[in-house]
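Next up: a single chain in structure tokens, the form predicted on its own.
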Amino acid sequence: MTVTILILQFFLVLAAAPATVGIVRKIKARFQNRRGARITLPYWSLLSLLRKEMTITRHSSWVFRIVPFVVFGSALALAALIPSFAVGILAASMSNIFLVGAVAALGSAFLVFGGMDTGSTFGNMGSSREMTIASLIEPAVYVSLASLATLSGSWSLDGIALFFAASKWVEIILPASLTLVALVFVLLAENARYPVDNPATHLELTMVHEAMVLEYSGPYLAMLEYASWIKLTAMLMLVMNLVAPWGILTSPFALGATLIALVAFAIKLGVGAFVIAFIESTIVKMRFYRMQEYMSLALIVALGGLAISLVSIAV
């Protein structure tokens, strides 16, 4: 059942993860006196880029063909770790916040390289600033996830969420709540999203992600796209599990139990597009020289997340 329970959740995220993407595009749209495009878009154009011949420099080498297949791997790799549905799963023992992190790195590193293999000037400059920007904001992570683990007492993803679930929220939510808001900061920034980056930009001089991927087209480029929106499906499902950790499926797994956690993972990925979008649509893209400022404010209130869960525990 636990195996059953994992591929629901796999193909789940998978699945709601250009819905996402087009919710939080919907939504901004609203936002801005706009109708908007169809929150079925995206996966439209998967498909249409999907359909597209690639071009390919010949200064590139195979490390240019590899990443789009490494950083898909790694994006599969999170979807299938992060319980973003249920706990208590086949996957739990190796939800380790050390391995995913490790997972998660491993597909920026290679889109970094992706990045700098063609020599052009926009990929470099892509890639220098997101190796900043991934210097600056791991320390928030961990120190957020660590406070997290100091809380729950389990050094798993799995094991947090399950805590999370099983106690009061009363009782939580005072020692959570600065973890809870340093988690936003790094979902913001490991997703490339504002005041971090722009992702719909098309201005060269402002781009981090997208100068990343400027050399890809045709399905290497889909597989990046959807890579990013699998990400970021997975860490807002993580984050509003904790934030509002009801409806998410545990043991023993009733079919009841999967329909109203089946249900609560819509709810739950709507309510945080609407946040995600309202966060950029009320703040502006910060400088980038400015970045060291945001990442060092994540990092302060992470440390006061972890003190809080250090004095709780001790009380």
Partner chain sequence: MLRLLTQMIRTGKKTEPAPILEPIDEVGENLRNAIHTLYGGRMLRIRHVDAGSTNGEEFEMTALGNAYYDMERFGLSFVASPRHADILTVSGPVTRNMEHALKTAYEMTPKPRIVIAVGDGAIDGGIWKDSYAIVGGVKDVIPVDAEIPGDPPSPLDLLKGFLNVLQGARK
Contents of the next structure:
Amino acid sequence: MTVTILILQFFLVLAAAPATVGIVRKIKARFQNRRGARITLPYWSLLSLLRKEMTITRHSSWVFRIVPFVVFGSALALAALIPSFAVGILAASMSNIFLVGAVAALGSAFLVFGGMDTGSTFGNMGSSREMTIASLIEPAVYVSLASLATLSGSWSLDGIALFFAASKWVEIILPASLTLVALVFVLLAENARYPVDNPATHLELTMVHEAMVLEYSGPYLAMLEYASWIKLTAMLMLVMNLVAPWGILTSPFALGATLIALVAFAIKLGVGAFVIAFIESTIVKMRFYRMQEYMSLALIVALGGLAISLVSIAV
Amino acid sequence: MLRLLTQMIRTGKKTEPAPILEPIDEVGENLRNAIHTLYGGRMLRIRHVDAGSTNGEEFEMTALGNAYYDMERFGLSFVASPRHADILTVSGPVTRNMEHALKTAYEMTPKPRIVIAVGDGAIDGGIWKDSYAIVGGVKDVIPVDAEIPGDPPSPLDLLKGFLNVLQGARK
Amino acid sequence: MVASFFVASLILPLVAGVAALLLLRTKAGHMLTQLVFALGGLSGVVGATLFYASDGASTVVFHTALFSLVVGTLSVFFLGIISVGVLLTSLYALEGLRRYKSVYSLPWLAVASAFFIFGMQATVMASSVAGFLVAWELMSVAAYFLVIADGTEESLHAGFSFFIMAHIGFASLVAGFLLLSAGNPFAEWPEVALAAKTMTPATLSVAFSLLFIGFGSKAGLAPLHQWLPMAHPQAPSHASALLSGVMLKVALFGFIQSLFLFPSVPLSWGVVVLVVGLVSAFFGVLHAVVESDMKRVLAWSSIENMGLIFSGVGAAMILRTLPYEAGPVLASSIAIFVALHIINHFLFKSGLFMAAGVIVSEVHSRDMDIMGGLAQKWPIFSGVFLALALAAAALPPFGTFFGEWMYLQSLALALVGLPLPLSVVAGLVLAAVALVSGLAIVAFVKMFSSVFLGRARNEHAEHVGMMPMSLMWPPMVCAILSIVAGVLAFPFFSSHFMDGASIMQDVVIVQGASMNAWILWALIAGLAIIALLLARFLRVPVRITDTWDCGQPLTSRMEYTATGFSAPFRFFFRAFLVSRKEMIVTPISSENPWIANRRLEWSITSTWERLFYRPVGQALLRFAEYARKFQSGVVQMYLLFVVIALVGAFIFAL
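Other form of same protein, the form predicted together with its partner chain, not the form predicted on its own:
To see the whole picture, the full complex is given below, headed by that same chain.
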């Protein structure tokens, strides 16, 4: 049964990922007084990319060609490990916070290789920036996850989500509030969203994630884009499941509960996408050389969250 | 920020119902249908190359993305790299400086690809025809699938032009 | 039986040294020398294996009245690492050194290596203070000759600062050990421990500080780390691998061994070791990120890794002293991290130094800014290097990752249950280790991408020859071993943290779904199969084109160099790095001053240089100014000094 639920969760995240991006784009368009594209458009864009030719630069090596597979693999692992739909499933105890962090770091390291293996200055620039962001956000990632872990007494994301689902919301949300804010900082930085990166930019000099994939085309591009959407969806669902731990599927897995969990999943995804779109519509992107302010703020908030968690478990 | 939000809410959607005399929606609807049947994908990514235009075409193309025309709703979007593109739009007469750039951009666009010459300059050189500084129209440098005349063509002309291309491609 | 293998591993390097001198500069002589070194390494490996296969009791290897050599569980661990290092590096040197036969005098280099290897092994086996110190000094002096082997100005300078620092360290070791053994230089370790029992805490603290300074300066801990990135890269690459991968571990061995001499370890010592370790790790990794000399990056990364290991030792010392029930368990799991990281650091660092040696000999430069594009030329070798670089960056599935995971996890577990102020400290340590591991990823991603990816930036890099198999396989063995370390570490590790809920009460096991190591590997394998299937399924036409250049043809000079890649870090961490930029303008035309040759020279110095070395140096000079006044050059004055000294000694003795 747990295997079924694991597979269900895995494919649910995979299926929902393009829609997440579609919803964010749609809401952003609405904020700009536009109608915007249909939310199903990302699915079609993936499909059409899969059928296109690939043009690859002659200055690249075998590393360029394995990058999409490693990045996509890392995203798939995140989809399987992060409790987005159900808790207590087979992969649960593997979702140790440090393992999940390292799997995500592996993906970003390879994405950086992809940007560097082109001989293009844009790709190099994006790689340098991505590496900066990915490495400097690391302390905030581990501190905020560790404070959630101390709070819940479990070192797997699964156990953390289970603890949040089992506790009374009012009692848990106060000590966790600062940590959750830090997690949102992490979410935005890891997924190349505002204020760290502008996902909709066409100007190379303002790009981070986009600059690294400029040289990819066809199926490889589809894999990289899809990977970044999956990562966004999985992390967004993790934060949503902690902020609003209702409706997540717990054992015993009954059919009715599964249906409720599906509905809850859709609602949380929608709300999360709305929040991201709202953030992106109301703030501006930060100058890259001010990024250390963002990172230090994230770390300080995370440390504050850790202090609160420690105090709250002590009393 | 609150003022900004109230402003947004008060303004409402600008896309519709604007006092339109031009049949944008109709053209757009046809365009979308055309895209549906073309690739199996419902999306067309455009990479624009300015080969030496007056920027008149660029102003009009930028207008496609604004709240009034909102081309995204028809499944069209601009992308940052020719490697991501389905359509290559080229404006302006091809100057000697941009000849290489245009060729490489064409070379890097993955097939199936469509090249559209936008504006009179791009079609045959326009008012710069036979000037020593230009190579000629776009078709003198790379194969062109369609042309959208006008100096510059209006956004609606552009949309219609895209539609014609796609309908032509379908046949 | 075991002892004879260790004796062989001790004697064979010396035999090799003698053989090298006798056979002079012949090819056969070089080959024979290196093979004898390798044989020595092999017998050490066999000895260590036999030792652990048997009961593992302490064995006397060699015994005389004056000193003896003994191996125990701890020292055999380090002996094993030394032996594997010697084995791999001497096999690498077979071909690797021959390329440099015009640069180095191979016989004398072999003699220096012989004493170096002998010194390291004897240090680890020494059973008394005097034996230890003599062996240690032998190792240091031999290492000095390895550093200056090529005789260039830079090497001599680096060797000089190495020599000075090694002897400051040696002096404080002598003082520390003599203090601890109550002045008896021939005391065996148990006697030293016995003598230490009767001492006052103040004396013990002084002895501890002296020993920590002595071993720390050898291990490259801040602030006495400045010599390491100068000295290690100057040695021939196989010797750099030994210096960085192995000799630093000998210093660590000395430190751990002397910890057992103290009757008890107060909290404050652990805190000092932890803080110094973290500071070293931070500065080491920061310089590894901004440095663009290939072998220096590796040397800075050694400082980082030794810093991490020492911080682990410090954390374990703290956790053991605290009245805290989970303390001993966590301390032992951090000790496992230390052991794992010693192995892993040895593997990837030796591999990287050897691989870097190949690259340097082909590209004729250590500057990563002018390399690039090697992955197209050497696909297999670049794969080996990638594996080593990812291991160095502590990413899964390499052994390093599992070691660091264990460390982070133990630190995180220490958050719970400690008194509140200390748990906040544990949180800060966690953040610092996370920052260090994040920056380590940058350093090695930068290294791999600027050396192997993109386009070649100089002629030599563009026209490199075939990679000889004889140079490729020693790094490859290191890469494979670090993957094996990951595979083997995982089950071991999972039994600690996942299934072993009884050991770590804080781990919640959900539904009995135990963390089975093989599930992760099955997942990885499954993903790989999916990827391969995708690749089959997505067979679309591929066209090779130029790089997208916006119309301005790209040259390799437009690529980001290693220096460019790390620019954000130089900016963000400018408080810790002092960079000096200088534009050198040489006019070409006398009429127009604007026509000139412009060259930017810049260098990065550490804040330590400004805040620590410079003031200390100036103070010493000022002191020397005063001291000079005594040097009148008059013989009678010197006789007077002698008399005063004698009288003083008599008074003190009475």
